[in-house]
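Quick heads-up: it's one chain on its own, the form predicted alone, in structure tokens.
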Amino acid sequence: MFFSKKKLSKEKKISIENFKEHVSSGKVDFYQKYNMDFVMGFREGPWLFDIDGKKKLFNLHSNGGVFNLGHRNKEVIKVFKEGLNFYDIGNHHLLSKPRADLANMISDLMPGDLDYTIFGVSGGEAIDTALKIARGYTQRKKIISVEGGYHGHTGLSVQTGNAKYKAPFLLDSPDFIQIPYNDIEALKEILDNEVAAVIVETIPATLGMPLPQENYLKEIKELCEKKGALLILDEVQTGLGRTGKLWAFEHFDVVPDMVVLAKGLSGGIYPISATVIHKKLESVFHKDPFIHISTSGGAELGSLVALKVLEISSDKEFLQNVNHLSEEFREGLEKLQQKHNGYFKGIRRLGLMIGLELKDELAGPIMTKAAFDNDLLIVYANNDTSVVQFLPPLIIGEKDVKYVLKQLDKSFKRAAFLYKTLQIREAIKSFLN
């Protein structure tokens, strides 16, 4: 057997049993099968500790960017604690200073006329809001998205994703059309006068972080303008400094009609999302400003947190450090690629938005397990399992980079060994199918 069974503490055992009986039996079965039944306990900076204190993980997944500023960031927590002396969630029907201050700051940090923000709680909700606005403004129903992209699991957002996310729930709709990524000719063929919007992640994380080809996003915007459609850029994972600029689309000389933010905006402390729209689109709400609501969206405590997140993430020195760390990782990863070139095939990188290309579709899940065995949390890309997502917190230092590269070296060795083991290959094939 390539999996060892460890004795569990009583507290951990009870937590796992309760999770299995009352949250998700499938997840527990999966993690126990691969001896990865880690139960989150204390966490700080880039580290997650098991509830029994026997294992820790350096977080290279960051929950898709939720923990851009690390776990329990002290500056963010300070603002949150101080806010509790005065604020609570608030009332979405009434006017709010923290919400207004946050929307104003977002407007100042966005280019062009991206001046209005509608707040929500999750990325999926923010995407739903963007699609509602696109349909309401254009009075069209069709939405074009990218094959292998991902925008959430909620009502409208899930329909922009691959069939495996929506078919089990009977959510297929002919109004939602998918095309290959980086294929501008495919877009030209189907973008007609019935399309409300084209939605795309600036860099599609779940597709394995492929970078947009030169002028790809700019050409999408130009085509949308010709046909009267809107361009929605999903920056849920790429925004807030992840790519070395505050917004990833700044690298590509394009200004969309809407930008969706979430995950990292929370500071890992208080859920909040934002649908940022061109000022002309705000007319959708003129007739009835209460036509769209979100009870906890833009909660006043969440707004205070997000203000601090934006203050930190937009700082020039902070962004310079992201780019410095990116170069440190580039050097180290290129050396590891040369050393493990039978398994590690390539690097996709913009700032600290990094995908590690591996030998085939089995290699990503196996690397996830091998990295876990070496105290690293890395997750393979769900829509291209030959790639693992590499998203370190943006607040780490050079000492952390050296540690991660050292553990990655061990992980690639472990992955190559596991790959040769028929048992795990068959288990992974069964799971992926």
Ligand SMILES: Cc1ncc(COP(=O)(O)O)c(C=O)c1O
The other form holds:
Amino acid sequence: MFFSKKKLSKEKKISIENFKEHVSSGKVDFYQKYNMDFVMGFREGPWLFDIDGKKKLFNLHSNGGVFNLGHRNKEVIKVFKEGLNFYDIGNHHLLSKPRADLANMISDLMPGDLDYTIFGVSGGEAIDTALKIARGYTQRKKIISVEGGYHGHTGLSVQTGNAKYKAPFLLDSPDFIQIPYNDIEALKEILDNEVAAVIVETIPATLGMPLPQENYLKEIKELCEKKGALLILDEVQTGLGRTGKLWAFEHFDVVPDMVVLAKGLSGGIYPISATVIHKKLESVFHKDPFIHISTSGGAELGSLVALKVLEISSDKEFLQNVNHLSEEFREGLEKLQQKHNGYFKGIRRLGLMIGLELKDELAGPIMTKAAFDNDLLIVYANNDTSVVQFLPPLIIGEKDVKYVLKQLDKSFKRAAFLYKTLQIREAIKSFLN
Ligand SMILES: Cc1ncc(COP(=O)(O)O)c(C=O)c1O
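Could you output the structure for the form predicted in complex with the named molecule, given that the previous block was the form predicted alone?
Up next: the whole complex, starting with the chain shown before.
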């Protein structure tokens, strides 16, 4: 045991025991080992409090964008509460006003002919839908994705991911091929007329936010067009203002055939996801619209929430604030990089989609612990653990930026200290391998 234990309240102790016995023994063991057994209690804005009120965390992960608008956003809650006077999940067999309103708004906010939306509950489900449509429309089977990208854990989405998410479950399929990120030559070699789609995150979060090289996405689209394949952009993390534009692909002069939205569309309140498709692709469902069913996908209460989320996130001033905060963080982070340059090597940044490059693959997990000890929730990138993801809520202010930078400074000091302990390094090494 490297870290000493604190006395727990009864409520917290029971929650942890129940979690260990009935939800995940592995997670409890992991968090207890590092003295990070935080149990989520009250939450508001960027803050999460432990159930016993003894610890707080400033959320710099935002659950990959779920909490773009902070925890329990007041405007979102108001719409949800009002919705409860009239609506419920709705019935997926029938026509629906909130669902139609939401699809209409998404179409208005998307460029080109991205005019139809198929709703789901989770990101993985929405990716599965996109892949089904790609196969249905092209009548081809092969799907190309990027090594280290992540699109979900459901049936088809998991197939696009790295082997570590598939091999333990015997999920390998030869129709899913991965290529290195930012390597257009690799794509040229493999993209033939058996490929249904290329799927890529506009900025791959689980790979640690490497930005696409100039023209990379545009060239993918051109190659797809040449070969009759479709381009699916996963904006589950990058969408809804995270990068300073409503959709991250707007930075790269490209319009995909499909866009996938999830996480933040929920406002952190009601899960909902969207597969937004070029209008020509809707033909796949025209003859028999009942071959693709999602009972709670596009739930009416969720649709009301998502309408509010889109209204807030597409507002010009909201996006200006994201860009302003991005600059504030750039300045502060560059100073911290100079100060802690043995540990903190570089900054990847587009708006508030930020990755902090650290010295090696052990440094990300150690920084996660060091930040936790300084009241910051930061998570390392699972497919490149030398990077920590830095995704603050988009609604914070300058005072918050100052607080975060101050705590980060202390966190880097602590991380460098923890890194020196051989026992900690060995434990992390064995977990990662
Ligand atoms: C980029 C991206 N796409 C898809 C997903 C899958 O979303 P969900 O967990 O809601 O199924 C995730 C989840 O982390 C993600 O980060």
